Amino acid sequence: MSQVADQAYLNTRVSVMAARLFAPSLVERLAHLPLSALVEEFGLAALLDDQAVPAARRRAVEQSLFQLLLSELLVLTRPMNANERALMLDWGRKYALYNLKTLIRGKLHDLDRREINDNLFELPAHIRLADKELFGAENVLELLRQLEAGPQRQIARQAREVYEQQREPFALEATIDQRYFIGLVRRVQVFDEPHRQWLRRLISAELDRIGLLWMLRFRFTYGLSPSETYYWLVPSMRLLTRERLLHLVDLDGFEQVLEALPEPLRTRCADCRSIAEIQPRLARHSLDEIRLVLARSPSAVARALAYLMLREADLLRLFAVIQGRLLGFDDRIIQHALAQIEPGVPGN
């Protein structure tokens, strides 16, 4: 198929696979569905074995939901060029990264290889890394060490070199997560306009998102210099951009920080006053960003990309929910928990 064909194939494709997000309705039923109902509504009956213990079944609705999500990604893959397919999988290896994180802690706590097995994710070929020969390194450098051999090489590369510098494990993880998104970064600027425009857009709304987590976390909650603070976040390319951080980390409290934010980030955060609240406040904020990509963007690669980052908060919702019944909470904390949900990010 020509360009022109593939784009109108993909626009195509990703706006029948739109309809299977949730409606705003049934997101504010959700948290009031019994199991039975979520179990007949959408399909799960042979995931919740009666047999099974609960985290059995809670493993097993968690497993099938992100086939689910990763399936749908290799579906959306199958059109694009060779750009717009390594961006799609790119994404889905934040994945492989939830596994990696899980296996340094595992060798750094010294756990049991079966206590590791069960909180890894079964991931397709394309994203997977090679879970079964790292099992056998004998410590975390050699690890990432073997890692430095694959598609992972520049995340490895850094995470060792800042663990060998540090041997601290809040530096590795951090340095895992900011070089997962300086390479999604550098991804989009390889597109010709309009393309570059709109996934600017939708992973500047991740970037907003998680670099004014991470910067209050770091300054006010782990007590980081500016300097430090700084040299941890990745730069947005739309309102927390290198300029702004630069100014934002300089502050020396939580108030000024929020006083000081561009709009509408100032606006939603105003009368925040923990960090706790206003987790639920970007998550909104990044998912009406990437709500208005889906619908407004020319882009086919950016409207894929987000369709897939609104199918993930749909399925972690639908987890939540299923999770909280299997333990046996009441509507009030599952409510709070859906209220809590945003796109995966590693370092979640």
Contents of the next structure:
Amino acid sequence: MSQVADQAYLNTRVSVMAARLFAPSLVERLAHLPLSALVEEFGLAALLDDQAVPAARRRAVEQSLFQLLLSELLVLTRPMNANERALMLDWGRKYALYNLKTLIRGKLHDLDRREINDNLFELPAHIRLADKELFGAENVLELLRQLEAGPQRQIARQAREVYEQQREPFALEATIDQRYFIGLVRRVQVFDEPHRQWLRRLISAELDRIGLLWMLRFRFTYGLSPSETYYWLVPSMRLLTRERLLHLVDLDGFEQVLEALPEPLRTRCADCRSIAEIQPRLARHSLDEIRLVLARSPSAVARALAYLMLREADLLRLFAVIQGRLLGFDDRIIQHALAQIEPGVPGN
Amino acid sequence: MKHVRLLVLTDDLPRASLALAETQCFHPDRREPESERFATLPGRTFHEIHTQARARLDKIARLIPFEPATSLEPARVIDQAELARLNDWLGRLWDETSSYEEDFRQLDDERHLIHEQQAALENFSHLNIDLGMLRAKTRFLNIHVGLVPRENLRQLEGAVALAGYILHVYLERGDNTHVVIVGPADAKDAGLASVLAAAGFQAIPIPEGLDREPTELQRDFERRLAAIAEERAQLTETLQRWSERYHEPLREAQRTLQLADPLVSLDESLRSCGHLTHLAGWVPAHTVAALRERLDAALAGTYDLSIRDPLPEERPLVPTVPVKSRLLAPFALLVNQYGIPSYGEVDPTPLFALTFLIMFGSMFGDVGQGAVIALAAWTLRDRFGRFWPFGLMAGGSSVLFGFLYGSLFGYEHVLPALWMNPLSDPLLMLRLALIWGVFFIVVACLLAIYNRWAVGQWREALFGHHGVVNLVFYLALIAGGAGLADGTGFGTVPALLVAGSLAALAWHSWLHQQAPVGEKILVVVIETLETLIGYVSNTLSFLRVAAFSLNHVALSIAVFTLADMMGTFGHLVTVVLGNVFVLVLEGGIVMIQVMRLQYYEGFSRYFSGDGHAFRPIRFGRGPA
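Based on the form predicted alone presented above, generate the structure block for the form predicted in complex with its partner chain.
Let's see the whole complex now, leading with the same chain.
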């Protein structure tokens, strides 16, 4: 009973906020809405009017949508206890890691400071990296060493060691992603039931999707060995578990892997011929799981996180359509882009 | 405060910024100019170069410590070309310096590895295999001995299994796990090396002659550690010798960057159109003449300066000049914790300081304990920084009230009381506390009225919280209450004033609500009741001033009662410990109570605290 009382406020908050999620009918007609209708429906007039250059308009919309998402994250964290807040902020920290990757790519390709800056997300203090100090680094190694002195020590140390040994940007980014998801899984372990059960389901939905895509790419596009492929993957707690991944990465063909997938992934991906075909199906699977958590979970923190994931996907859709309209794409291309939207992948 | 708008030639910007920094009276206004023609950002590149140069200098200074420049005189203009040259030079110097840093890191890594080897060797005895095999390459087996970060172990275990290898953990130490990975030489996975690299695997070289005496091996390790330490010392010396010639140039570089700071601080306020640049800011009225004079000297009249008073709608943007007095500075810090006075608002710092000291002293009056507080603040002034005068004055106030109460380290009969011991007439103390409370609240209300009147909020000054009507109500309530206490009754005039002022407040509240009638009635009743109860309870809050002065004496009595039950030595120890206890515990509580009275009963009435501090551009402040 006390648990119900403890979570009453957060549950109510999530339910109220969930009303903001896009209705299926809106998602369907999103690709057909002209820019003027989008601007009016989502109150973006001031934002777009102020910016003369299309790139600046696109950038302004992107920043504003992410500010909206992150401000909702902070609202949801207010009534939470320390563990719950830490999990939510960790989820938001992926944007800090996107910034880190942008900085790394910028340093690797010796990009202009302004050019790098234009591609960074403006983040609230709770989750951002010390971007200004990192900017001062002359190269990737120096950047990672500076990062090692901060809260991202674990990620930075591993990434630096990998980069020092391999000088391979792929390994560097894969390490950052892998460490991030392992950290997220660890965060979930400290929760009691029923939170843990539903949080595992939620995070597993992400890990299953990401794990399968990474596995197929690493094995059959990049041609990595089974052991190296397995090393980069993060086992999920539901479908693509450690044992299953060990089995799947050892298979030699794309079709064999799809055949050996656990249900419901096997049915979902049954007739796919390429990773591009698998991607939207996995995204749908993942979104269905997240929606189920939002609708049925008794855990308020799991529902809050599920809401944010869905909200993020909605805002990404909206951004994709606005971007498409600003670039003058037709409805068909925009619709195709919408089908690719996955939670957690901005700028897809 | 005046608002100034300055138009200068873009080429003159560095000179203009230098002049503004020298006057130390120009607080930039970051709003965009009204004219849309001023659209480009002329200071942006300068800012970026400066930021990079500053970051490089900071990194270099970590390895090459140098004495900072003692003076910025003579001040000179730093243009973009000079800054860019300096930045390039710092970049080249950092390239060289960072190689030393890398050498230091390598030495640290080597030392770390030897420590791991030492630990590993102790544990090799637990392995039931021929240790010589670990080093030798065999025809059929590949063996890797080393350490991996503990968090990668499980993932690595699966990965090596896929490659046909087995992983054996033989030692866990800190964040690392020591492992032996063994597999057939013709294992199907040739990519094990990249997996090991990805997992941060660090091979441990197996020392030659494992069959030697362990002590001999340990001596070997010690020798290598000593060699590393020596190498490190040599490297430090080499770095020092090499870097000596750079001390002066680095000092000069730091000076250059500090001289460039003003233009960097102005960056966000600068907008230009062609060759003309616009900047605006806030300047204290009495410094306008000096500013004009300085600009005349620097720009030889090629500028346009327009000055005006702040517009009413600009009031929230106008900065407030902070308190300069050294004595009041620590009190200003406490006031700033609540907020910075808005422009035009009375700065509460002097009143806060005075009332704080009176309340603290009266609640914690003891000559000895006050002297200890003052002495501690004086002795530890380096550690307390700007805060030490606060401790000194609080202790002084405590000493003063200690003389009035005749209290010395809790002894109540050693010093003759200049006034009286609080416990000798508790009722008088409580009455005085109430009178103090009434005085405090009335002053707070008067300030609230003045602050609103000063910013043109007439209606708020009259009917708002703690406005004129509230004050009339409160004074009438106090007069009536005093009559009741004297036995003469509440009195007709106070009763009429109370009823009238409450009715006025209720009517004002009614007019300003947009809700159904029922809700309006509910809100008006609750607000009126809250006003009545609020003022009564707030006044009673001040009883704590008397309560703590009584409590202080009572605690001392408790300490001495305990001390009297002991022998001479025990008495002494109990008195000393008791005084420490009173100083730490009660001192802390009294401090919190005074802050609470100041913040809640005082600031919440009259102080909005939503202003922002006046921060003029000056040398050495760094990027804005």
